[in-house]
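The chain below stands alone and is given in structure tokens; this is the form predicted alone.
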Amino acid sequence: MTGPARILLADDHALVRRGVRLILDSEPDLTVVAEAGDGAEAIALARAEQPDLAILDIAMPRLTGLQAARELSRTMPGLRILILTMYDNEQFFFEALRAGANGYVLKSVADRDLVEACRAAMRDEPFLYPGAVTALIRDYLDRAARGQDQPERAITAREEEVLKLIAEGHSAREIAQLLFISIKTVDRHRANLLQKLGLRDRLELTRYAIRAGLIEP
């Protein structure tokens, strides 16, 4: 893709929307194209600009975020979509997976994850909040406990190369200049894996990496 990401911005109170708009336009790969103040109207402009990237929030008047979310997953399915929003809640989250949502973002720290989910949304990654991959983890255990399939990767690709670096001894500086990400997304993605592996620690996850064939013992 050439030049900065197309974003739609919708969302019902225009405060809101002048506030993630500074903080999407100060970065360099990220231009808000089009702003919608509910999700019927964030459906139509979708259209017409076709934009690559549609942020929804999902209180909103005539179409909900997830109205909309479904219905521009249906039609635009090329279109990403994240879900901007002050609700905490499995439901909400769960919600936003089935009707086709790439992540879920809390508006309480937009300011700290809203570019990185963008960026990961673009890279076709999901990103989640760390709440939300402890309701994905419960959901699993669930489901396994009902003896109901389970998907057939437990990690992100993303989160496999962070775990084949740690197990071969690089500190997160290092992964960080690698894989061109902050460290503090290296620090997310480890908190991540020990979560989502049920590990503890650094020992742990190289064991893991060598049972998974990731590196040689």
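For the two forms, the rigid core is made up of the largest set of C-alpha atoms that agree within 1.5 Å on superposition. Quantities reported herein were computed from a predicted structural model and do not represent experimental measurements. Residue numbers count along the first chain shown, from 1. First, how it differs from the form predicted together with a further copy of the same chain.
When the rigid core is held fixed, the Cα atom of Gln67 travels less than 2 angstroms between the two forms.
The Cα shift for Gly19 between the two forms, taken after rigid core superposition, is smaller than 2 angstroms. Superposed on the core, the two forms barely differ at Ala36: its CA moves less than 2 Å between the two forms.
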The other form holds:
2 protein chains.
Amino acid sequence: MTGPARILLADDHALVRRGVRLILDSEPDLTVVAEAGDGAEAIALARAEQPDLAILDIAMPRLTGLQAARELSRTMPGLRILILTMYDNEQFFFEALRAGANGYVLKSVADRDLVEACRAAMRDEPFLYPGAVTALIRDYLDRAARGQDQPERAITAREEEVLKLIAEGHSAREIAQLLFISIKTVDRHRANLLQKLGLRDRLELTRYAIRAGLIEP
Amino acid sequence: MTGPARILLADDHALVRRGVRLILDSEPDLTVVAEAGDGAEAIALARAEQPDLAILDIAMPRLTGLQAARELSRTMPGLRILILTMYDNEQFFFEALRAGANGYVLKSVADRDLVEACRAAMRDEPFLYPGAVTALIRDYLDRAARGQDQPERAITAREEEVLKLIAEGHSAREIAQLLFISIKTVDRHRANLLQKLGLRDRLELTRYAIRAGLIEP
DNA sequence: CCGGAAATGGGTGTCAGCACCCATGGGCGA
DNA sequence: TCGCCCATGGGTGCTGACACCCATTTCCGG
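Given the form predicted alone above, I would also like to look at the protein as it appears in the form predicted together with a further copy of the same chain.
Now the complete complex, all chains and molecules, led by this one.
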């Protein structure tokens, strides 16, 4: 017996943090030991507090929950990770799996499922909401049907970074200066994003990012 | 003595509703008597339950919190209204005041201020977060300085039509074909819109249209 | 150890967005 | 009636977005 699971909670809205904390702390086997307001703070607090489980919102300033999840699952392999998001979006769901998340919970059903998802993660079992399971099965069947000839490449970490900046209204030149890379490289990332997502221009990229919850309008 | 204030809570995320409910119900003078997941449901429940106070999120399906606030302040004059939102946006803030809201609270600071805002509303006093107060004062000073000499030309009907189409992602060429006018005229309307709204490009026009509720994201 | 993917960056060309210039005809209020 | 604003549209030119071409380095997994 080692006491309740120690949880790090990261969301940029204090109100959501407070609500989730009240829900989790009312369970005897779960306790929130730290709260972060952005992805960078989440990483710092995870290192300082060594929690058992991190609950990460996707849409956060500085680093998104997915970026933080990649970093945390790489540097702290024992840490369980739950992604908590507003949006039912398959692209981000698959990315969350690749980023090392143990579970993916929608905020719209989190009041019912979140506690169960935490317990599943602590047992090192995956937890997915029903829609995600459906998408996963469909994707599995798709791959089986195609014989994995096309692994349909996903958005990379760097591409997500560029996507966020484009959607925030920055020009290619500004992004190049922010990331210390050439305009041509920004052009290439943008082109890859447009091709992978099947979109036409940066305006559609912006809509996509808003719908996906990467940024706020 | 009439017992605790009866509150209607409207937000499309069950998780946020649950958090807010836990916060408010722990105060002896506040009690949540109904929860709505969208603006239309909020109006129906307000009529059925006759609460003292309605807390409305802006971003909701069917009817936004602002639309619901307009309807409620018109048909139920005794009802106090608090707008609760993610966005620190002056446009929304002024719209909320015009829609009859008694208070405007940001989700990012709601864990601290929400209870106080509810009590202020029940005393029929306004409650605004500090940034909103600053914006209100600046706007007042602006108007005083101009002495309303310039009615600051409004968007014309034709310009709004073009704005909508631009925000929906149509190119100037497409809009010209849709409206049976020349590309150059579309160019001119766009230029006038950019100048009147103080924006830079069609991407910012799109954000503006989304925020103004002209189109759906 | 080799092949592929990710990240980097250069060149070239087309086109749309946007700024600035200009003019004309119609409607409406002072 | 006169002037103003609106809607219309033409010309010119710059710049950024985007497509398609190319190459190099690094790193990781089979």
